[in-house]
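One chain is shown next in structure tokens, namely the form predicted on its own.
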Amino acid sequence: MLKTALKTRAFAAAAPGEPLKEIEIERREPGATDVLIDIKFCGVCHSDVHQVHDDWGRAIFPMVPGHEITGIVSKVGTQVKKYKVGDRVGVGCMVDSCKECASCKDGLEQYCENRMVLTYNDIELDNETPTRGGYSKQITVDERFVARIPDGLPLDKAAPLLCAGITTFSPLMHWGAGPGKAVAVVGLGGLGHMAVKLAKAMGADVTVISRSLAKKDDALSMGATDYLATAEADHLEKGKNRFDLIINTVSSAADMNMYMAMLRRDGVMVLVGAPSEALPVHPFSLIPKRLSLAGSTIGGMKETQEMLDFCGKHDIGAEIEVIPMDKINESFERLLKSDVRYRFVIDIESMK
């Protein structure tokens, strides 16, 4: 149990499988370097429903689920220095790190040579503490690891961006999208609809790639200027060695060999899904052209709030329906069958 706390209601899984139920949860009251956030508006991600059916392995119940949250500062601690009561903050899928490591020096808390403590479904770095997400009314987080909304961004557009928005801004920074660039995303999802929003105000030429053609008109109007669907027999030939970049977001598995065929000379295809299963690669698919097969997860602190900013400069906000808390368990079942364009986010002040 927290020295000092303040409780607090959230929505939580008691068990694998479980659905969510109102329950009461105790937060940290604000230390020297922590703020206290009043939640508005949290995302539900697809790693929410896998963790809450433990289908990773490590969960850790009663479960309160949500990485992409957005709120008000109600409380600062005595050091903070970045932020004051009122202003708007977004939290995202991390709220520790050991600071001391050479990646975390370098700003990427993301790759943390030590442990990076998750919002949810982990334990703090004193060991004993579990993380409970943004399910909730509140939360505390220490001032590092929380971003500034900028003022034209909506609270409720902005939840995704703090999973879904960066997940897929790092590497299309890190791989050079932009003018000239062609840049090819998988999957029109959550995070793929992200992906193919901020490739496009980056300056690059976006194509996305689905299996069917029912997502043609939705991609057209984010700013892509082409749609290959792989059912279609004659768009795998339209595809052969057409991309640089290849962001591939869907979390199930597929023939990897097809996509790298897509990826010219020195092409790159990064994996921001997360399928459980393994993906076979055949090394002629990458030795004839040096082609690369990366992969990418959220980002660092400095750059969350880059992404953020970019967001706000050229009005980027994710595509969401609105859902009142005791939705949630159906939204679960929503989103497993794909039913949702292209992001819930939940509105916390709906919980009685």
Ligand code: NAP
Second form
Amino acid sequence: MLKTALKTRAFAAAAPGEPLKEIEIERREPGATDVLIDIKFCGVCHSDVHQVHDDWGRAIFPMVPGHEITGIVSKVGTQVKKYKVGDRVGVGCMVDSCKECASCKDGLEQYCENRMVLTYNDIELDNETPTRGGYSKQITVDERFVARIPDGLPLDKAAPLLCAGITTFSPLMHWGAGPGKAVAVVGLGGLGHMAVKLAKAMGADVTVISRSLAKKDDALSMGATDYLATAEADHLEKGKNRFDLIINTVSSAADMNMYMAMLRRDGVMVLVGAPSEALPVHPFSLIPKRLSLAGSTIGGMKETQEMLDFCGKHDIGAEIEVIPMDKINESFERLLKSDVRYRFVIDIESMK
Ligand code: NAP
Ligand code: ZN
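Complement to the form predicted on its own: the form predicted in complex with this ligand:
What follows is the whole complex; the chain from before opens it.
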């Protein structure tokens, strides 16, 4: 349990699917390598909705969601090296890992072979303290799991980079998005719109695959050169055998075989979207073109900093709708209807 605790305010769900309400929580006073952060903004990821609804079957309540955190360092532990009071920083989806396994040593803490600790809806490595996320005024995090926000990137537009940004940057880098590569992004939501901007800045040719034509103009203005809507009769045919890489961000069950048909020989479809249902794939969706179906989760801390620096250099931030904290339940409803252009970001100072 927390030995020396400080009290702070947060929004939490008390049980699966319950509306979020204000509560008081405790954070640890910074230990030697910790920083205390005054949270300014927190993005609203579809994973927050999945977890509050217990879609993935491992929810811990009361739950304070939020893993797209930006803010200002307000206190540092005695051995903190990278940060000082006043620095602009961010925290993403994880706050700890074993730091000793091969993945952690490779800077891939998100694939920790022992246990990484999620920013919320998890238990610290002490096996007893629940983690609480960024829908709150302050958070204490080990400096290893804190990233620096480049000067020039506003903290509100930068917040979604900490999950939506890194979750799409990492597979784009891993599978070599760049000049000469045809990349398609399925689903133009929080993750999808970041994937479009990042892939475009990497030099790839980007196509958006959405359900309707509603987001076409937005997609083109973000840098896509083409746009397919699966509801349009001829668009599936238009998309056939075209892409080297598909980043699939779909958040609920959809027909994966339909998207696989759009890959060309040796193409890869990477699932980052995480619906709770199984997604059946027919063997003949893969075999005749030597295709691969892959998955990817967030990114390590080294890559997270690289992504932020890349965004600073290319002036990439999220397209956001800033909301006050008390609009959070409404924003969850709107996310479930894909009614977001393209990320809700909570103004934490709106909390009293
Ligand atoms: P979001 O903003 O709600 O966007 C999801 C998009 O998926 C929607 O805008 C919609 O795009 C499309 N979509 C939803 N249901 C669909 C369906 N039945 N068929 C086809 N398309 C559908 O959500 P997000 O925050 O980007 O998150 C997307 C998913 O990624 C969630 O499942 C989330 O949990 C997951 N995620 C995974 C990681 C990871 O590490 N792998 C990290 C963060 C989030 P259109 O309106 O354009 O059709
Ligand atoms: Zn997320």
